[in-house]
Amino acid sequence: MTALEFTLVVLALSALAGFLGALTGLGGGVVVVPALTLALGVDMKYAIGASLVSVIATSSGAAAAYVREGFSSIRIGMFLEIATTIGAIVGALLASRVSTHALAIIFGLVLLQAAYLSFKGQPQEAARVESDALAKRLRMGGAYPVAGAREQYGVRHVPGGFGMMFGAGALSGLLGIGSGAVKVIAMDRIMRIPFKVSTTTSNFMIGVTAAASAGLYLKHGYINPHVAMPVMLGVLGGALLGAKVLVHARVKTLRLVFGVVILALAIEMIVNGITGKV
């Protein structure tokens, strides 16, 4: 494969993983890293690299979308990315000390657990709750547009949620991913943040946890231009028309090809990680 058919192949791939991504709130990383790894060979630790630099790219792109519609919660956000950038900058230092093997494996249980949440679908939106003291102490609550109007909404469970953007921060910056699912189930499962505010704040806050990340993949050389490039316009490019269309189309089917998508990958990279072959 010449160079100018690989960076046409990574653009294709990347634009596929980061529309799915955007629709569904898991993130264009758990497809673009098994991609790279598993249909054109690149090293995992380099696809985990051009991953989060894609990462940082999306939230900048679809995630002022969010931000400007009055979907996403930037006080949330910023308040919770204390935690993911903690764990991010954790798990990118305990990634240069793990094989390609072990992430391998890793990487394939949670492609696992994202198939597992395709399959299921979206929660339905949880009935409005009153803020608790923490979070009124915080000032969390807030608003969000629901057929042409504000509808209020309030947040609980703060600790819980921070703890679990921890481990979501952390599992970015081991495997490159923006860990949109975990994000969504800590806000939306545990805090009873509306499910789009959910999944909006994630995209708003994936791109600070990625860099957090990112920045020591790059001291230890392992994000490659030729490869980071194309995967970033790709993701990128998916993910801004994937915004567009996520206010308007139904995406059950969509969200059943894409688990079917994410478990076979899952299989293939735990069966390679245990063999070898990654």
Given for the second form:
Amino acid sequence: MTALEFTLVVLALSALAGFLGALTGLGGGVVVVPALTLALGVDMKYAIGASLVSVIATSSGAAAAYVREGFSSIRIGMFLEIATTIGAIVGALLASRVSTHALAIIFGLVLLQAAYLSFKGQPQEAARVESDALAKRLRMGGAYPVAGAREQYGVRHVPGGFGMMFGAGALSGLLGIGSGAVKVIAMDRIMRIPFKVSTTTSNFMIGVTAAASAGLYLKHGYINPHVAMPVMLGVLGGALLGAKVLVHARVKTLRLVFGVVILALAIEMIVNGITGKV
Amino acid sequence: MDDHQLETIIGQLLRAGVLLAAATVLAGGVLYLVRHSGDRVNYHSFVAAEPDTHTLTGIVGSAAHGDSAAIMQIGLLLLVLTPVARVAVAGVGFLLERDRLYFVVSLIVLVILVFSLLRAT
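For comparison with the form predicted on its own, provide the form predicted in complex with the partner chain.
Complete assembly follows, chain above in first position.
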């Protein structure tokens, strides 16, 4: 393959991944890594390095809008970033010690979970709660826009959410993904934060989490500019387009199609990891 | 300074950082394709990085000589620094709001980020 062909193919694949990732809310990173490794035979380490930078780009780009609209909570995000950044450093340290086959198998398992989430659809919004003592002391409760008015919400179980965020950070550092799904579970399920606040705050945190492992990725040479350039530009462009058409899209059908694609990628990643092809 | 102003500033900072980074990566990418579009490439096996592609002085030095890979790498560095700048700006914002608790929280996150970036480069 010539440099021009490689760049154009990766650009197209990444744009598609960013577009679908934005439409389904699963992020582009989980598709870009298997697409690069399975379709183009790119070494997993280059793929996760390129994915990591694309994740920073889409997270920061989307967060710019959400923060100004008052959905994301800067305080909750900042506090939990203590856990995700430490987790990310641990994950990035592990990534350089774990074999590529093991990375592929772990990645496949994460894809299985993403496929499950896209089949299941969004959870029912749980009833709002009062903040517990620790969340009150940390002033985590807040308000977010609901149908033109601002609705108050409380926060609970901060230690449980904090622990889960450490795990989300470690996964992000290990696999070069945003691990937004795990962050949402920590906030929405454990800490009882409204779904819309959880997803936008998760997105807000992804860039900082990924930046914490970027240093180690750079040092080890995972971030190859020739691979990362088309991935970052493609995913960012696709995600911006996806956010624009999101309003008109039939998201439910799309999630199902995306779920099938991810399931297939998951199985292929795991099989290739076990047989040693990746 | 109130929360809404801080949110607006952070939003603008993130947008500017991503645009600047993407423009730099694009410029380096175009330069690379103009010069090397016909080169045979494959990234099947991982090769550990050369020192001048991951130390700051190495990258800046090569970029100054018009090296397309180094220009792309500077764009990627700008991208990585965008969230770091966001944490620093939020910290200053909390200080101006006299929110001591979240000033300290921001400071902790900033120290972790700077530590991981400095240790690596």
